[in-house]
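In structure tokens, one chain follows: the form predicted alone.
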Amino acid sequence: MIQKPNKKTNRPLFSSGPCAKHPNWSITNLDISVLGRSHRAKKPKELIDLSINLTSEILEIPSDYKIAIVPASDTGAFELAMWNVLGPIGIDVLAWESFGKGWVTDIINQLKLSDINKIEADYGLLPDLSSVNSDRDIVFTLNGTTSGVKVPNLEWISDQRKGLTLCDATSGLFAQRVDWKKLDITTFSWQKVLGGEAQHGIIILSPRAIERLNSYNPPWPLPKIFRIKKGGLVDDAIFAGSTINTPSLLCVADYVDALKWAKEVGGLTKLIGIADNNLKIIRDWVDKNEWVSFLAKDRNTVSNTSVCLQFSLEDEVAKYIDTVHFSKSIQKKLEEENIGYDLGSYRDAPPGLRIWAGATIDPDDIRILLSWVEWAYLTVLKEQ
């Protein structure tokens, strides 16, 4: 009989999105007097200011950049970019996991580009970046949620580039330092690293991307909610808490008490040091057990949000053991202990386990759910 560790999580919420909330997080805590009320009514409208306010000051962002909210999450953000600045010159686009290859897919086959330079990789590789061309306009995630692949650094990014870079950045920011000169559009959504509620996105511009959007019209027809322009031009207005369509009041309030809150512990700085301390915990664990590893296979891309891990089994047990079956075993006795959830790998990428380590993740919960892991492992390899 394996022995069980004699301690349990005290939240066993590890899900890569929507993610945890924030230690201590209570919806008592919430400012929930403007609901019920216009998004166009003044105290509301300050309310939402306020979130890009305070997103502007913790992410650091320059100044002369914008932050607008846009509905439909990080993929609306991001599909709202596409839609709007893609087309006047050619594009390198960068795969290596799911959502990746989802924007070759929009930009192939839905705006029926043409002038498109594809850059892929398989799951756990990076593509190679010194072959992206500045000249062209280039699409990329900066951390791969379903791969667990991050972009180390952005200095494959020319600073005298032609092009635009639209960057994905959903399970990134507010966990990992960007240099802001480097990305004209970067979008992410709430419900990421600070663990705010779902289907609301962020889209941050440069100056850049405003001038493509004044000198660009896309030769297709946009949805209402992606347009971003009034008369021919960018609407101010949706920069300033106007925005496009009406968002949920009560998840606004949540993302200010989430920005607060990561105000409050130490901003930019201290988010990322809970991140890096949190992988280096699933990091030293993985060096002591031969039979667990990284998806990643270049320890420099390990990102420090979405962890996937994977489990080997030498080559006489996996004869007899579908890999598939065997993690979702393990998944299944965490969750039954009630020590993980939602720890299952993406359903495109190859069996295993994806912790997600942001910010939010107590590292005593990080250590306590390995311990485990290690016991479910042991268990279910019995089993067979």
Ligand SMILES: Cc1ncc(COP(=O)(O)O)c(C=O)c1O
The other form holds:
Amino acid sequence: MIQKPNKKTNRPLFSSGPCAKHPNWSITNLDISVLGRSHRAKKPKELIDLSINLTSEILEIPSDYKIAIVPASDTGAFELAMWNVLGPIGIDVLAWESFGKGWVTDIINQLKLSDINKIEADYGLLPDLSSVNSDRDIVFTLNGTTSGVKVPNLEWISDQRKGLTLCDATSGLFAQRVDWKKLDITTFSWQKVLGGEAQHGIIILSPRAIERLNSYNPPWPLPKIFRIKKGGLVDDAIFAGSTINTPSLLCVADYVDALKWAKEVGGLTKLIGIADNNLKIIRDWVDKNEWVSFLAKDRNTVSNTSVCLQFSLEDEVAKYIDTVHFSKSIQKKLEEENIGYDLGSYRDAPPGLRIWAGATIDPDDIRILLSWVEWAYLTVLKEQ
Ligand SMILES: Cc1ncc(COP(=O)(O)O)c(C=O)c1O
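Could the form predicted in complex with the named molecule be shown next, to go alongside the form predicted alone?
Below is the entire complex, every chain and molecule, led by the chain shown above.
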């Protein structure tokens, strides 16, 4: 019998979205005084405004950038961006995992744009960032949630670029520092690093993005939930709490609670520090165990939020079990023991485990989880 570790995780929550809430979260801490009121009334609007201002403060967004809450989570925010600004010039679109590949599909098959340069790489790798042409629009993902591969920095984007950068940053922001002057349109949803609720997206626009929006009208029809212009110009009201359609004030209250927690613990530097430390714990463990490795091939690109791991099986074992089944069996054991939920790799990604290591995750829980992964690995091996 393989000895089970004697400690259990305090919170078995390691999903890559919706992610675990912050450690002191309680529904009774939310400011629910606005519930049941119109989102256009003064007090609810102030709460929405507060969420935008705290976002700006914690993410250290330049004061000339604009921030709005938009419908349909990160997907809604990113689609809104693509549908509003793409088309006038050629596009370099980067993809190295499922979500990035989805943006490629939408640009080609839905918007039917033709001057597209696809710069792709397989799971575990990053495409050649140096081949990107900053005279064109650039569409990319900051952190590939399904492969655990992040861009290590944004230095490959020119400060003198002619095109716009569109960055899907949903699983990186609040855990990875970005150089805002490299980003023109950035999107994320609340459900990731801060453990907020899904279905609300945030879009962050640089002055150059606003310029494009004001000067360009796409040839295709725009659904109402993507329309952010009034009288031909971007409607400033959306940056001051007047959302396109009705937001959930409960979700806004929850997001404000998460932002206040983020501020209390020490702001962006601290949030990044927690995620980096969680990754270090996993890295030290991976370095000690030759049967497990990061899906990310380059150490500089290993994500500190969605950490994707692979198991290697000796030939003798591989005769009896494939890696998909093996990884699923490990995942099942961790769930049955209430040690870790939702650890499976994404459906399109190579088999393995995916551990969310963002700022709401306690390092002790990561340590305890890893001891159980070892137990589960040995137990599943023995069962073959
Ligand atoms: C990189 C990336 N983009 C987009 C999405 C979609 O986000 P949402 O479900 O918030 O629309 C996800 C969700 O995991 C993601 O990881």
